[in-house]
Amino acid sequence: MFVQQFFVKGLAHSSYLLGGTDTCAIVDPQRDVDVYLQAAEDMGMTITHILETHLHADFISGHLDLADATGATIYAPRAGNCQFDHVAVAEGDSFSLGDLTLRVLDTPGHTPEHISYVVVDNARGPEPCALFCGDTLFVGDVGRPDLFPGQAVELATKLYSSLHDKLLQLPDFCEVYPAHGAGSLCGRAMGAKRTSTIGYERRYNAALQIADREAFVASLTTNMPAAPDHFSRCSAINAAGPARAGELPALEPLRPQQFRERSQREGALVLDIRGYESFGGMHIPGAYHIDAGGNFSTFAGWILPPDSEILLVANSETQAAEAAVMLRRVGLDRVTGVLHGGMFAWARAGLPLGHVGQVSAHELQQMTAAGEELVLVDVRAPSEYEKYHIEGAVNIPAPDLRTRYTELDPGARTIVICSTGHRSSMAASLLKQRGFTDVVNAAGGMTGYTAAGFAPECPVCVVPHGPRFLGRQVA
């Protein structure tokens, strides 16, 4: 048996090639499959097999582009109603891989047509010795229930019996290859590490050791990190069959004149994916701000309105063509232009400039201290916001900003914290786009306040990863 993690950072997305002889099959495949095709290609190994656990919420899924390329079958849970060609599976089945049995089981809980498969190698031994379990089982953590409105109980419930009834009865030196790592929300507060064993994860994954079934659906119930817009369309996306992805939009180089002329259509925006710095130094008035260095993927699904034209504006073109497969991989396919010659073009050609004013730690500290008159919005998650926050500080997440900017007076002096600077870039993008007329952005977020010696070292942003479920704390 030959695994093969791929990882997509910001979706913190695990994928796997699952090889036995000389055939493969790659487990919840990302939507730009070139990887696979490579890495088969480098094993002298031929996909045979495309395997699914379960309608992913915050990904589109790569299962159709990859079996036109290679013609391989897909495999995808029978409760998910697929609308594509594939071998619908439940609890029961099985199928062989060269020397590999590969078992079904169901494990409902994350998300109600979830499904496991478990690996044994034949050519070793008759014990299960790999475990695909996709979003049921983390490192350090359990699948989140709370996606489907009105079932979270329901699932929490079920996601109890198929990690207790079902995984936690394979041998404990069975390998765990999970769907996700640190940094997706498809859980609470995931491990750093990216594979596990079902006996460690047994002894010291914090969810796993609250024994009773309603203590168990209660944590899970409550408390949870918001869900990004996009975990409630990508499931029906990855169902029905996402758009192949030479059915795609090319990517346009667009001169200023003709970039201003086709953002002004309806139903087109702007996307500015440069640094926080150089959004604030210049920018087209009215474009949203994502930097590309931070959790792209994942913001951009959480915030740009879904059937929009997507217009970018990058530090090169190839920079822009990265962005337009991020954007695709949360199933923002109308990614159709990029401005030539960025802002610099821009500014040259006459047209209109926004700005957003960047205060470093010590500007900041000196502006509350001297209680100048402003506001000071932490658009951090709660949790982060309640670990350590500068005094007198509003905490509105960011993307909350969209509707929540009604609680803020857009005349007054706005100064928007993270903790780097990503995000409250960000929220500075929205506030103007809603009339904000004096937004400043805290570079540095609160990593940067702290490191001038203005506050206590924040856990949360030390160690982003670290074991936080239920409140536990790195020792």
The other form holds:
Number of protein chains: 4
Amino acid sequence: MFVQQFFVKGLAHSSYLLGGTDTCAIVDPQRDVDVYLQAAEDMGMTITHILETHLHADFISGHLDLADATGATIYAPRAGNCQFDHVAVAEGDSFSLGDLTLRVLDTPGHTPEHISYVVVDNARGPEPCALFCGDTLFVGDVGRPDLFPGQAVELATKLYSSLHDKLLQLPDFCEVYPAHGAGSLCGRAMGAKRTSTIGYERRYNAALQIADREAFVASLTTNMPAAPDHFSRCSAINAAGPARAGELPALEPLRPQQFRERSQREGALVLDIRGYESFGGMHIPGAYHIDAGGNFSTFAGWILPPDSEILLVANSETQAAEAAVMLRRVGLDRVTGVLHGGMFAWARAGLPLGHVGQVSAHELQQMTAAGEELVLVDVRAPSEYEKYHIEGAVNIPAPDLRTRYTELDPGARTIVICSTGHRSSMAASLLKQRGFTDVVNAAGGMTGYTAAGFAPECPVCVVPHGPRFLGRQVA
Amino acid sequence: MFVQQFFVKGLAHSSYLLGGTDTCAIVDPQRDVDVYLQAAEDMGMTITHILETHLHADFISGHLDLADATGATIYAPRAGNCQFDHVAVAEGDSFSLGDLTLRVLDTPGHTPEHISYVVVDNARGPEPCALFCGDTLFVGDVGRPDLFPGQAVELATKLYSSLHDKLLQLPDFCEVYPAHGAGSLCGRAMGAKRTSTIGYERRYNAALQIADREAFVASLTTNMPAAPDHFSRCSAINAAGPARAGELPALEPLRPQQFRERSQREGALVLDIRGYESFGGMHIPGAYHIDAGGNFSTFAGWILPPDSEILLVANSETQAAEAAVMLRRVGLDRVTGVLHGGMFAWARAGLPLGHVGQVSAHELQQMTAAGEELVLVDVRAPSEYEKYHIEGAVNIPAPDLRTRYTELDPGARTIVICSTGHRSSMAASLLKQRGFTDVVNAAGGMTGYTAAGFAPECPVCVVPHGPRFLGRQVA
Amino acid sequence: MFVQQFFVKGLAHSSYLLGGTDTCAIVDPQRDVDVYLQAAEDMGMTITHILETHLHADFISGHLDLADATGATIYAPRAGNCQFDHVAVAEGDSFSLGDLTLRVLDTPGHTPEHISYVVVDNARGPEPCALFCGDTLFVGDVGRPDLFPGQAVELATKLYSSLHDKLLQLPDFCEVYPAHGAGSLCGRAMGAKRTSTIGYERRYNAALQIADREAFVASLTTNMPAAPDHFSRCSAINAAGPARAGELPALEPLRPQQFRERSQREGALVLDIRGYESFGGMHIPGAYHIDAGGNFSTFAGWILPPDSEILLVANSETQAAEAAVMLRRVGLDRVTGVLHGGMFAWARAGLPLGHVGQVSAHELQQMTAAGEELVLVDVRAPSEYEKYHIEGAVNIPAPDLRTRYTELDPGARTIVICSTGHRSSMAASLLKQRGFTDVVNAAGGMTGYTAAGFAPECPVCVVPHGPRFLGRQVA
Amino acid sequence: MFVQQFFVKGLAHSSYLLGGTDTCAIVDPQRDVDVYLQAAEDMGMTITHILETHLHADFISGHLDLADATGATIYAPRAGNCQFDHVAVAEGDSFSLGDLTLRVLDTPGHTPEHISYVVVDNARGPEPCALFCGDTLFVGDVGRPDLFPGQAVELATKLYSSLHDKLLQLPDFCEVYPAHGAGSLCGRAMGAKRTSTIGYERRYNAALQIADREAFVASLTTNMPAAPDHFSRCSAINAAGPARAGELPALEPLRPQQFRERSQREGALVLDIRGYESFGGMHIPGAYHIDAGGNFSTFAGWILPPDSEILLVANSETQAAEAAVMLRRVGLDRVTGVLHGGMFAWARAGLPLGHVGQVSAHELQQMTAAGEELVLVDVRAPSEYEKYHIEGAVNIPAPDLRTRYTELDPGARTIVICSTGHRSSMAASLLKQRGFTDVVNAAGGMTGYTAAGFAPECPVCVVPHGPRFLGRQVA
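Given the form predicted alone, corresponding form predicted in complex with a further copy of the same chain:
Starting with the chain above, the whole complex follows.
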């Protein structure tokens, strides 16, 4: 028996190669499947099984591309009613993979059709040694059951059973291989560690300490973090079967005028993936800004209108090509162009520019201390804002600005701040699209502000509550 | 808490990055340490600790290079009496790494000074969640205690205690992170899986099922596999502190005549790392052949005289450079030259060539069926030979041919066979060095022979027992 | 004005980027056109023109792929009657490219439709500064006129006029940019230098010193080197328009049994591109051997049956992919598979092997000195053979062995020799295909033989003229 | 004979591999010499000669590193009095390189010691076929003689003789291989073409059309473009022998606080090599900005104080490493650190930021049309400014702002413009260092301004001549 984990940073997604002797299964594959082909090759194994634990809400799975490339059989939950060739499995089913026996458990909760795979290594012993539980149980957390409107309580109740009546019945020593790690929005508080054991989670996973079913349900259906927009779309795409890699449009380099014309087509948008200081320096008016690091895929899935034709502005065409892969991971398949020559070519072509000013921690502090009239919008999640924030800052999470911008004055100087400056620059791009004329990004964010010695220890650094300012933040 | 495993295939060696929050430790680092610097960088962590579980016998550790590169502190077993700057630790000691507490256990057995690190993640709970046990406990096996001549029984006895009185006292759910996986000669029968749990090993690790201490000792001190020569050298080098990467000689491209002159210097040897069919086609007379895949490091450490100046023949200078890294991993530090232009340049220079014929499974079968007078030497380990072999084949493990060649007739046609053809080509090079004139390599080895339908099901395919042949195989 | 030369080693083919200010032309493009896109990008130029001097006989041109990628217009000789979209030009035509004026000259000779482009840089002066003359005039040589059966004298006569009446009318200072350099079989004796001037060639090009037309014609229609088989095919393909890169079959990795089955299909062949020592060590019986260096494309075009399905055996799949590009350059488009895992996998699968022994210069000398009964076949071109050879060696150029093998005894030990060992290994593969049982390759070839001190200075080193040997070499 | 040209874009520097048969010379090597080792390797040649035409003023030569790597002999002008091991040559000397004969001509003018190498290819004919003339004769230009203060007239006079009495005595067909191409400041008006012939230059090189010696001298000693500062330093370094690559300091990644402390050391400076929009967005106060494209080396040599310790801010550490190579090419050897994590890390550390606003062509036009009070500084060379510029713009070339900033008002809004936005951003950084508080960069420069339809056709787009503005530009 052999297990190899693959981690996609931007999605905090873990998939697995589970090897028997000569053959292996891939569990919950990512959409760009070359990594599995290479890994199987390196191990001298043939990929014969593709195992889906559930219809993923947060990313597009690579099951079809992988099946095409390998001829392997897809196993998927019976209750998922998937529309592609597969073996539909449910509790009671089991199958072999070399020396291994895989047993299916129904573990609804995160999604209605969710199953888990329990592995027995017959070469060693008759008891389960590993559990592939998708988004049912995480390291330090459990799968969130609130992604389907109106079903949260029902799913949370099922999750309680899936955990207590199924997974926790496994032996303490059984290893736990979940589909996500720290950073995923499929849970609230996952640990950085990427695997665990039944016994350890039984004892130290906070969600599992809530013995009372109703309390458990309540804890998972109230005060949950926001769910990105694409969470409501990916499951259906995965069930229908996503487009194959070969069917997707190529990324075409476009000269400035071509790019501009293309961007004015119905349903097209410009996505700028450079760093925030570059976007701030100059950008194409109307562009979205999501920089290509961190949670790029997730934020793109969240704020970009689905089915848009996406035109990229990047530091290089290589970076654009990588971004296209990341966009496809969340079902944004129509990435068709990249600005050839970048923004320098755009500027040389004499085309219009937008700008977002950047301020350092010191500059921000001086502006607020000096009593300048401005609106400070903290675009982090409420849970981050609650921990500490600059006094007077309004909290509107970045994606929410798409609608909640109406709470703000488009004519006021508006400073956006997040933890480091990246999300706030995304927020700045949303405000600029909506007619805000004077938007400034707090470079370095709360991290820089704190590091500079101002916050949160420094109670002086408050934004002055002028009447205009107060008037704005009341909903 | 965060754990990342690094696996060096040729040594089947696992090292680890164990992360707290901002800082991390590297456990049992390999000698080429860039992978750790990159991984820490990717995680945004600073390497502050370097943890050695013991003085490794089978590879040179990278602790000093890593300390140079990072300024991290080396922790090593007190009983190891190490001669470099370090914190000497022993049972009872404990220290923090961010949120983690690491507790030291003395776990002698594989080596006398061996310690293990038990990790408690205070952010989650007070019980141990992970064990870094070096070569004490493996997945499906335990560390071999027979590497130190005359101390095998004593060490095996200590190992029993280390396992039963120390490691098995840990909770079932505690994860086990050993320093080796399948393929390492530090154990006998490790599983392909690279991590496990205390509970699973407690129940299904065969060595731990032997409750009787004496039976345990007996099982680990009799019929053990051979230990490569360098196993007796690396510990001392690791204790003294190996040479830094920057102090090692550079690999110089040498034209054929230069290469030849250099190879004739006292203490110099030629090591050919190409595939066996290339070596067989033509090679420099007197060269060692170990091809650059598989267990290259281990076999090089095993059969090459220590302190030799090594001159490489390779497919490319890139391959030679990679091989130099692999040689340094087992303490073969004097890799000074590579044949520029390869064997084609050598041949164009009109210099002498040696050859080793290759035979397919069919050719081998025909030769033996036809009753040709030949000696068939199976150079696999006795344990492999015992499972199945061609009738009449003499079993002398490849490295043993360095001395046991005297049991064979240098004038006879000698066919060498292993499982695939790689080790047997190494054996062929040893025989050629010792004056054997007609050495033939069985390409594809027993794997090909079996795949072709001949063995072991085919009892016909025996080597004819002519009197001369019989005379050879009696020791 | 800007000129950049691109040289494809295996074909000794020179193509050019000729730049005006913002736009540029590509002259005689190779089939893999990415290099031009990149170069134009680097220069900030747009490719607007694709100029063909003639229908190349020795390689497939990239004009269609380049036109697809850029939208540029193809200019081709009117007399070529090309069947793709193009501007047909002939003497008297001229056109602009930025500041440049290009004037067309009819320069038949190498081929009937051949034209040349004379460049005037109007930014500098009214006289021609550069000539793109394809295969009409080379550095130190002229284009051979003997490639079209029956037309040699007519074409040679036209070539005389093209040179003396057209090209030599240009000023001495005009730079000459030909389509080939040393190593090409489109001429006999090109210099290593890749450009020249009209004045220098006028004075020092031997072919241009022959003032008498008839003597000129005679010199170019007698004793010409052999022309590879594909020289009679490529012109037609170029005129019709070759398949686009995107239409060509992909290279599929095939496991040994699959590979074997595929190779047994009608019209399929196995092409082994590894080094000769690897091929000699073990290969798939029946395979062609052409190693991937040197004149790979040319020899492949020469000896492989056109329209065959080609299955590759290589050192790596990367090498195979590069070879596929080189094969496509000479119109061998059906490269469909590569042996996955290489010959090691083949041997492990227990499949049959062929072998070709290798001998060093010393071994060869000993064999001949000892009077062994053998046939020594020197497979170099007659012109090389004439310069020096081993006494008694039969001269049959490697490609000719496809038919002239009948002059040799398939049962005799046959040693093949060329200048370095590569071509002779190709010859060995041809002989093995034709039933020769004992074929040996002279590693290092005449170069090694000479370097070892045997030939040609050493008159002792003759192959003994036994009666059987003598009998062989008489046609 | 074989010639290969190597072109370093940023310096517009051409060096050459001149091959005989097995051996070759490198003419005027760049400082990073790996390209020559690789090229010689590819051609199967040994580098035996290193030929310097003169003591280069604009870059540091790689002669010593190349001699170290190859053992080749350095040939340098006798009048250069070089302080390293070399063969000192002067007119009358000649030497062989395989079939070639190289003859030395004294050709002073660009520098006092300048020589040229005339090549005869004895394999072809007795007349010269190639000329390596360094900076004496260029394609469309001649070497400037005004780099040595006080010697301009004398050197120009010598240059006249070197050209007319020496080089133009060579035959028309002789090819000309100069040391520079378009973009170099060693001439005024070189063509994009990188080679030429004696005959073509004789007829169409404007400088050679001036038959009168005095007129020639006058034309080359008046109205010459500015010479970068390092032009007065490199010659001496080249004569003494530059530091070897191995002796130069390594580039150390420094965390923000470390970087900041290092940058405050005596003699240290911060050099930001990102794009102008990134620099504008946020930068370290006091940093120089020269972006890593275009003429990076030349501008760095020009404006950075020699012997400074240089600390880089880059988009990536790879880019920083490449920049270090480019800096070393102009003798800026002390590049010791790079900001680890880039400006994002700096901002997160809460450290101070500077900013330069960017304006598009439209914004610039609106600002000027609206009569805003501002100073528009055109930082292009006077020759560029004269061709066309925005009415009212002050012309101060970027490097001159180091001293001529005093002509401007540090408190005024100052817009800098060049041809594309890169040089003007460098200028912006110089002004910011000198206390200018409101500096704005014209993104896209005059190119964008023109492309947008404003200039120079649009006479409306003038900067308003308010009294304050006029007052500024008068020295």
